[in-house]
Structures are given as structure tokens and as C-alpha cells.
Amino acid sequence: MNFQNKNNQFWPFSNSYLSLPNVFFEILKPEKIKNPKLIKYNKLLSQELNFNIEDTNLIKDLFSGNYIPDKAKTIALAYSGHQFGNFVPNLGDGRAILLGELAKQDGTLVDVQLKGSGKTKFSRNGDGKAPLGPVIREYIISEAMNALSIPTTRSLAIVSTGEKVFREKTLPGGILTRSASSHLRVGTFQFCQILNDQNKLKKLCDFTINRHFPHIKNKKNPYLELLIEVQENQTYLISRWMSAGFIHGVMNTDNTSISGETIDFGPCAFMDEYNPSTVFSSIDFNGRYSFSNQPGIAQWNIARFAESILPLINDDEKIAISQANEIINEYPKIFKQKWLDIMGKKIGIEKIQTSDEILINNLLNIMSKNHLDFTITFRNLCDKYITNENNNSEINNWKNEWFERINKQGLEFKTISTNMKKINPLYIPRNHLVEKVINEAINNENYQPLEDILEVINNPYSKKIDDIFYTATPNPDERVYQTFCGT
């Protein structure tokens, strides 16, 4: 890629948003601040992005918002969507900003937006800022993420502003700068579907078609077609959540990407014990995006969208709906399967059978019953024990049965262990730490323990010598119960 210098306007972002109707977007450019400090920049995703500069005040200023030439047209992008069950017909970028596309080596193109980076006609009552705590939380844990091979959004940079932030208290602000395949979400959909509008409707979703799934666009009903590609995506993308511990804590529609990445990491956590019931937002009072209810709900947000192209899915709605259902019922028989296939890589076993199911989640309960965290234990199974405690006489007969499970592959378990430490993580980003290197950033400007963290969990499976503060769980009093989304 090509940058010329500043007063040259170089402007390396394409922007096809801009080929659909403008009621999608709107054009404004982020607001100036007067003391950007470049934190972070992730110069592994820039190269993956094409994107080579070394100039660190052009990337500064680029990603404070600080430079954007005269005839960049930047946008906000409107959506609707259901939070906690209830629709919101406008919601929209409120304090984020689309500079545009990158194109990968492979043509691959993928969106880069500023996060925090001031008012749009979306903000409602927000001051559309960020907190510099969270921008780091969504930087650490999306990394981290990324190092697990959970589909996932990326951060390119981190950027403080030098200005205050005003929620509970007054914190200091950040922008991150995220990356993602696109910001298509449900609730792109959803707000299509209230304009009531069937042109507007097929340019999005032919426009999310050739960016996301080409290979289908010359199927005899492509728009059928696109539900299931989504629905295949987020059944992957549940499965690897679940496999992980992770809750994500706000599945709200307009959280859930059309291409199946992790977005927007609010109320986002890795479990330490494993404990279903498990809410990490302080607003989710009810439980409703506890860690067990995350396939449900990725269903439930999945028939959302299947409402809102209904009218292209056939032209008599009687039979668009039949056809709907029919691939909204797979649902959980697909997202079983792909759950099954990676739990049963964690505990050794290649290829699933219908009776392993049984044993996974025995485990599973043996592991809340005992108040086990949840990563160490499937890094333990990697050395043949669960815990240190030998006369837990379930926890021996389950040990037992397994024995006998993985010696039926007729493989050595040098060989078993090897594959599942490839899959079984020693370290996560856990919330106690995140902490950590949150409050060393605001209160002593200390970057250093960011820069320690991203070091680890971006190579989670291999160990560390004087690992014990990574792989420690918390003590009792720094334990982290709530996490927040920083709006």
C-alpha cells in the first residue's frame, strides 16, 4: 500500500458502504482532540491489514480522528435491535466511526472504525466517548480471543485522549481503533425491516452477500441461502464461546455479527469457576445472557433475522416463514454437534460419539459441583488428573470411565496429551488481571503490564517460565463479579 505525506491527503480506506441508500449511514467525520497519546498499536494486524506505516504521529493522528482529509467520507452506521428482549428501533453508531476498508493481500476487505471518537445523530443522550478502561478491557480480550481461534473483531490501536470522561466518576478517555470482517449486525437488518422498504431491503442484503458469502449468490434463493450461512456461523461461533468459558454478556440483536465474529465486548468475561448460571453485566438482572443460555439466545437472535428478510425469502409469507422455521429448527442439532466436536478434542477424543455426550457433561457437573475454574481443570486433564484431591471417589470413577474412553482411539496419551494442550489453554485474559493492567494504565499511566498480558495470551498454550501470576486464580477479594460496557 502506498501513504503519501499529510499535506499530500493520502487516505488509504476504500468504502463500500457507500454504494447503499444513505438512510444506512451518516457522513460525518470524528471529533478533534487536543492531546492524543498513542498507547498501542498492534503492528502484527497491521501488516495482516496491508497497512504499513511506521510513522508513529501519522498513526496517531489517523486514529485519534485527528487527521481526516477534506474528501474522506466517514460514516456512522445505522441499526436497530432487541436489548434484553425489548426493540429499540434506533440505536446506530453512537460513538463510533467507520474510516473504511483495508484490503488484505488476499482482496479480503475489512472495515476499520473508531471507537469513541465523539458524537453522532445515533448517540441519543451519550457523549459518544470511551473510557480509556474499557477500550483497554476490548483490546486485551479480543487479542485474546483472536490467540484462542474464536472468530472475533481485532484492535489495531489504542489512543488516549488526554480528556475526561464522565460516567460514575470522571475517568480518563480512550479510542480503539477495531477491526472487523464487516459491521453488518442483526440489527442492520431489523432497522431495514421497519423502513418497510423491499428495495432497500435486497441492496442489503446482496450488498452482505458479495462481501461475506459470494459462493452463494447464484443459488436458486440466495436470500434462503444467507440464513443459513448465518446461522452456520453462529453456531460455530457459540461453540467455541462455550468451549472457552467465555461470556460475552450483552447478546443483544445489534451485538450479533453477520459474519460471525465476536463484537462489541462490553460485560465480557472468561469464567474462572465453572458455574452455568454465570452473568457477568451489571444490568442483567435476570440472567438472560448467563453462560448457559448463549445458545438459546444466539437462536432466538437468529429467527430475528430471519424475520427481517422474510419478504425475500418468498413472496407468499406463509411459506417464507415455513421455510424459515425449517432451518431455524436445525439450529440446535447443529450447534450440539459442533459443541460435542470441540469438547470432545478438550477431553482427547478425535471423533464424538453419541455416548461421549454423557461423559462431557458429567464432567461439566462434577466441575460446577466442586467449584473447579474451568481453565485449569482441562489443562490438568492434559496430565490425566482433575484436581490434587485423590478421594473424591466421582471425580475417580469419572477419571475411570474416560481412562477407558481415550485408550478405545488406540493411541498413546504422549500423543493424546500433545493435541489436547493444543486446544486446552493455560492462559485466558482473566478478569482479576485485566483489572490489574486497567488500573495501572489510569492510575500510573503504567503501560507495562498491558504490554505483559497481550505477551501471554497471545500464546495461551505454551508455558511461560514464572507463569504463576497468568495462570493464578483469584483470591477471594479480587474476585470480579460485574463487568461494565463503559457507556
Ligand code: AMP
Second form
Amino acid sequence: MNFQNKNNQFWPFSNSYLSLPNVFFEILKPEKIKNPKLIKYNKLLSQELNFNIEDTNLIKDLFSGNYIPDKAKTIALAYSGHQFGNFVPNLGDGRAILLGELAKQDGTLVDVQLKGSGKTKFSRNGDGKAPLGPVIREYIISEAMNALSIPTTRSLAIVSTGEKVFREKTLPGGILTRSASSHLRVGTFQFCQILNDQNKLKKLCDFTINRHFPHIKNKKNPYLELLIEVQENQTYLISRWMSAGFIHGVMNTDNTSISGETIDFGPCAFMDEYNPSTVFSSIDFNGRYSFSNQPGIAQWNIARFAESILPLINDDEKIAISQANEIINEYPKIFKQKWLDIMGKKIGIEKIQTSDEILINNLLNIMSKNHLDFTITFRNLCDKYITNENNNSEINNWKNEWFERINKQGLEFKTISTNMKKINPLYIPRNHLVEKVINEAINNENYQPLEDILEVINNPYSKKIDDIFYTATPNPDERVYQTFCGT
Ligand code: AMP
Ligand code: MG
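Moving from the form predicted alone, what structure would you give for the form predicted in complex with the ligand?
Following is the full complex, with the preceding chain placed first.
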């Protein structure tokens, strides 16, 4: 539905989701905003998406939801989900509206969605709005993830609405435009599961296969293959999170993307000091989504996905369960291999061996025991040291073993170090910095710190001359122990 009508009403988006049965969405338009301001626009991403609009007024109107031609069908998507382990049937886009898809140069479709654009039929008790703070946070962190080559949804624009949003306190409102390779979630399939309609389930699965995994279309059992693909993508994603010290914070099944992208940045954060049991989210009372629980939780989420597509895997439920189990039981092995690969590279080992796991775990133990910063430790290692402290025998012993191991590769250290510096970032969007950027934007309408941090995190591996501000770990009074969904 990509059109330019007689009133010259331009609309660049198609919307293939409309081909699904209409229980999967609600057609509606975003609420109009009286006084929108475009405070950030991601020009580079817009080029990747072939969105070559220069008119900033049009950009502002599109991404505030004010400009939607009558003919355009924008939609809120239905989904269910397990939130902190409890099934909630009626979630869905309560404050997001899918404008539609843009096509990249290679033809791949990318969803473009407004978040914070008003109520939908899925809003339950929510106001459909987003405070500007979490919008800025999602923009920064998703772009950082992308720069670190971690699969992620992206951020295209931030609009401030000029409206007040009421939470524990009154906050300025914002709208994030985000792009995603799709918004299909494990929760979308769980929503379908409770419809108990195999025809609809098949339509949803075929749509998903066409969109993300066309190569499995003609396989003997494409739905079992779908499970394998989803597991492959999730294990890759979580191994990358674990290698960057990233904590998602709310790994509910509705926040688990089928494409394997990081999605729905709520109370997420990069760790400073390494502690595997770190939890940031203010609502995660039992530490369900702590750093070290993430691989296991992703497996649990995949099991929920498998359950929701069982009727397509095999007509005989018992056989379907045993086939799905066989795949899910492979998860630990697949995850471990991916994790070892990336962690090995982080410490300069190109071809990982099973015996290297001890070396990696010993380093992590040292880091945790000595309260070392996750990012800085790995970056220091690229220059052959761990901390400036030289009299820790455990650290020195580990270093000796490590030298011995990397020397076996027959490469000069300089080469190893150069490779390590391509994978161990200097800059991550540390929580205390993100908070400063948000405070400046919200309290003083000063968006320069946002520009500055984006420039830094977009080149996370190359050293800036004046970088102490961005590399320094937080002072005790700057430490952020809790992050909030901010919904
Ligand atoms: P999230 O925590 O952002 O993943 O959202 C969980 C669920 O709550 C989703 O169904 C959201 O659409 C919904 N939700 C979150 N915030 C709001 C809001 N302000 N208004 C309406 N629905 C919301
Ligand atoms: Mg969500």
C-alpha cells in the first residue's frame, strides 16, 4: 500500500501484516500531537532503509504520527506473553503503532513502528504514551547494540510531544520511531495458540517463514525447522549479550523476537563491575532476569514458542512434543559453543577448544572476586594487562596461563591485540552517562550530550583523544543500581 494519491499524499510504507487474519491486529491511526518537535533523526539508518526524505517537516509529521493519509492502514499488533513467568493472554501493542514496512536495497522488509503514539484496543489501563526519558534511553542503547554488532531493533527518530505524561511524577512525553526486521514475538504465537485455530496458526507460521526463513519453506517439516531457526537466532543473540555484559531486564516472551533481535529496551543496562547475579530492573524482585540467568530464560522462552506451534509440528501431540524436546535439549550445547567462540575471541583465541572454557571461567571468577569492570578488563587485556595492580598472584598466574595459550597460535601479539581490539569495546553506554544525557534533555532541553554520546558509542572500538568522561566507571555517588521500565 505504497502510494502517492491525487492530493500528492505521499506514503512510503507497505504492510504485509494486513494479509494475516484480522484478529492479529487492530487498524487505527496514532493520536494527533499538538506540538511535536523532532529532536533526533537517524540519517544513516534512513539511508539504509531507502527512506530518502529530506523535508524535516514531513519527517517530523510522519514520526509524530500526525501525518497519516486516509488510505494508509496503520496497525497495533495483538500478542500474549509470559510476564515474569505468568501468562497474560491480552497484551498487544498498547502504545505502539506499526506504520508499515520499508524495503532495504536488497529487498528485505523492515518494520517501522511508532512507540508512545497513543491508546489502542490493547492499552488495558495504560495511557498509550511514553515518557521522553525511556525513549532517549532506547535510542542510545539500541544504537550502541548495533555498533557492537549485536542483533537489535534500531532507532530512527525521537519526537518530543510537548505533552505531559503522568507516572510517579509528571514527565515530558516522547515518541520513538523504531525499526525491526519484524515485530513477530514468541508472544504472537502464544496469542495464536489460545485461539485454538490451526488454520490461523499455519498462516502465521507461513508468514514468519516467508519473512525470516524462506530457505526452510520446502523442507520436509518446515515448522520443526522454524523452531530450530528461532533457537539458532536466540542462542546467538544471548551469547552476544553475555559477551558484552548486557542485561536485558525484562525477558518476557512478549519481548522475545522471532528474528533474534534485541527488542523492547526497558530497564536494560550494560554492567559496569562484573557480577553475574546483577539485576537492574526495579520490578525484578526475584532476580529472574539477572545477567547469568539470561541463557536459561531464553531456553524457557523457546520452549513456550515450541508449545505454541506443536499442532503444526506433528498431528500426534506426543510425537510433536518429543520432536520439539529433542531440539530444545540441544540448546545448552548450541549456546555453549557460540558463547565459547565469542569469549575465546575476546581473549585472543581464534580457534576455541573445549579446554579453553576453564581459562575463560577463571578470568570471569577473578573479575567477579576483584570487582573489576567488565568492559575495561577485556580492553586492558588487549594491552596485556588486567588491572594496574601487579601483586595479585591469582591474576598473575592466570595471565601466565593465558600467554602460554595464545602463544601456541604462532601469531605475533601485535596481531592478536589488533584483533582483540576489534571485538572488545572501549565505549559502552554506561548507565550513569545515559542518565546524565536524559537529565540534560528532560530538564534543560539540551540535546547536545545526546549527540555526543551517540558519536562515541557509534565507534565503540576506536580511541578518542579525550575519552576519560566516556570510559570512566561511575563514582560511588553516580552508580545506578536500578533501572525502570518507565512505561
Ligand atoms: P513493555 O513492558 O513495554 O514490554 O510492555 C508490556 C505490555 O504493556 C505491552 O502490551 C505494552 O503495549 C503495554 N504497555 C506498556 N506501557 C503502556 C502504556 N503506557 N500504555 C498502554 N500500554 C502499555
Ligand atoms: Mg514489550
